[in-house]
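What follows is a single chain, given as structure tokens, in the form predicted alone.
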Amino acid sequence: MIPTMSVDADVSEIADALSLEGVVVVTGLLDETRRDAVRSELAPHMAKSQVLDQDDPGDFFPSKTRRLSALVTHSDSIGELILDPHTQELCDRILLPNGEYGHQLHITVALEVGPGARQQILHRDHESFSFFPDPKPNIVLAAMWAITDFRADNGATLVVPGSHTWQKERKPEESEIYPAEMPAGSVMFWLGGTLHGAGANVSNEWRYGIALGYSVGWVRQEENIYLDVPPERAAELSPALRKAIGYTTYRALGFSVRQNVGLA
């Protein structure tokens, strides 16, 4: 099962559950006002996202979905989610043992799963780092913010608890796959080694989530944030957010002459 805890739970208990199961749901992190703000700011950009009607079962991304990246450029409110204290403390606990000089934002995606969308292929977020054998060390930590309710029938993310400890060849049984059902305002955290994927949407509603990934500071980010968030936009951000998106150095990695955007 997927452990579920309240926002009032001790962060150490949340981190312990996350380390044990590879996934945890925390309820009550994002109130309706802030959900509406994020959704409103992203709405004109989401409206331009192409929604494919024809589906190829072999494609990684199912049809009948909307996706938008570069969220830091498109929304001011998204910074609150990125710097959420619960998330940052979990990143410290999970990622700092393998990246003692800091962690960074890895990817930002807004995801709407529409009626009729099929189940996504189950996958792990750290597969790009093939240098490490499975099970890999904790290189990536991800968070899915529920902007709407996540239910089994509307495409709630499917997760395989415990799969972060498996060898790569190990395939999940159907009984080992669980939908991450959670009310709007909740967040599901999972490790880079945990198998997961969007569920099939057999309802008449669109399911909306914001996926934010984090990684140790010495790997290349999945999203090319330096193109998606150019220096002119980065200069408008708080120092904490600039640091989070990678506008800093990790030891000798990432130096630049652009000191005006807060490079350390």
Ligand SMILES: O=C(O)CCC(=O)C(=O)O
Given for the second form:
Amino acid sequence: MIPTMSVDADVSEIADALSLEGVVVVTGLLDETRRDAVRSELAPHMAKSQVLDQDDPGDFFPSKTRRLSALVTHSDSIGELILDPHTQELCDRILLPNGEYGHQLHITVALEVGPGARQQILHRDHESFSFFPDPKPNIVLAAMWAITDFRADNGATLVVPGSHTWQKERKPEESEIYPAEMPAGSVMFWLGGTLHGAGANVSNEWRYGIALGYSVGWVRQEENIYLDVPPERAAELSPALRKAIGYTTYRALGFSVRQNVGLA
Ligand SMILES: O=C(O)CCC(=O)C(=O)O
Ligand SMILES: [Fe+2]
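Having seen the form predicted alone, can you show the form predicted together with this ligand?
Every chain and every other molecule in the complex is listed next, the one we just looked at coming first.
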């Protein structure tokens, strides 16, 4: 089962469920006005995303899906999601023990799963950190913001609770895989070690989610944020958001002539 809690739940309970199961859904985090704002800001860029009709079963991304990254460049309201207090609190609790000088934004992607899309390959988001034996320490935490409802039939993310503690070789039984069904405005949080992937969409609607990943401040970010959010764009952001996306230092790491990246 995927633990589900409301936004009013105590954040320590949310963090405990996330640590225990590797996944938690929190409902009621984003109202319709704010969902519409972020979606409409991204729409012209999302429209340029190429939708493949022909599926390659080995491809990480199934056909009939739309994807867009560099969300900080494309949207002003995404900052509010990135800095969401629940998310930041969960990152503090789960990532700071493995990187006490701070965490950072790791990746931003809008993900639309269209009718007829197959299931995505189940994976762990921290696979790139292959240096660490499995189960790896918590280096990555991810959040999926449901912009539309997520249902089993429209491609809700499939998750294997508990799989963050598994050895790499263990494969999930069908009965261990759950769809993260949640109403629009909810957020699913999961750990870098939790097996998951977009579900198949057998409905006739598109499922729209925004995935925001976070990592400990001493690893390379998955998205090349310094290229995708260049200094000119970074200068337009609030200091808190600029810092959150990685324009900051982690002890000696990441210094810059640009005033340790306050950008003066
Ligand atoms: O779209 C989804 O539900 C999950 C996507 C995902 O896990 C990924 O692209 O890494
Ligand atoms: Fe993923």
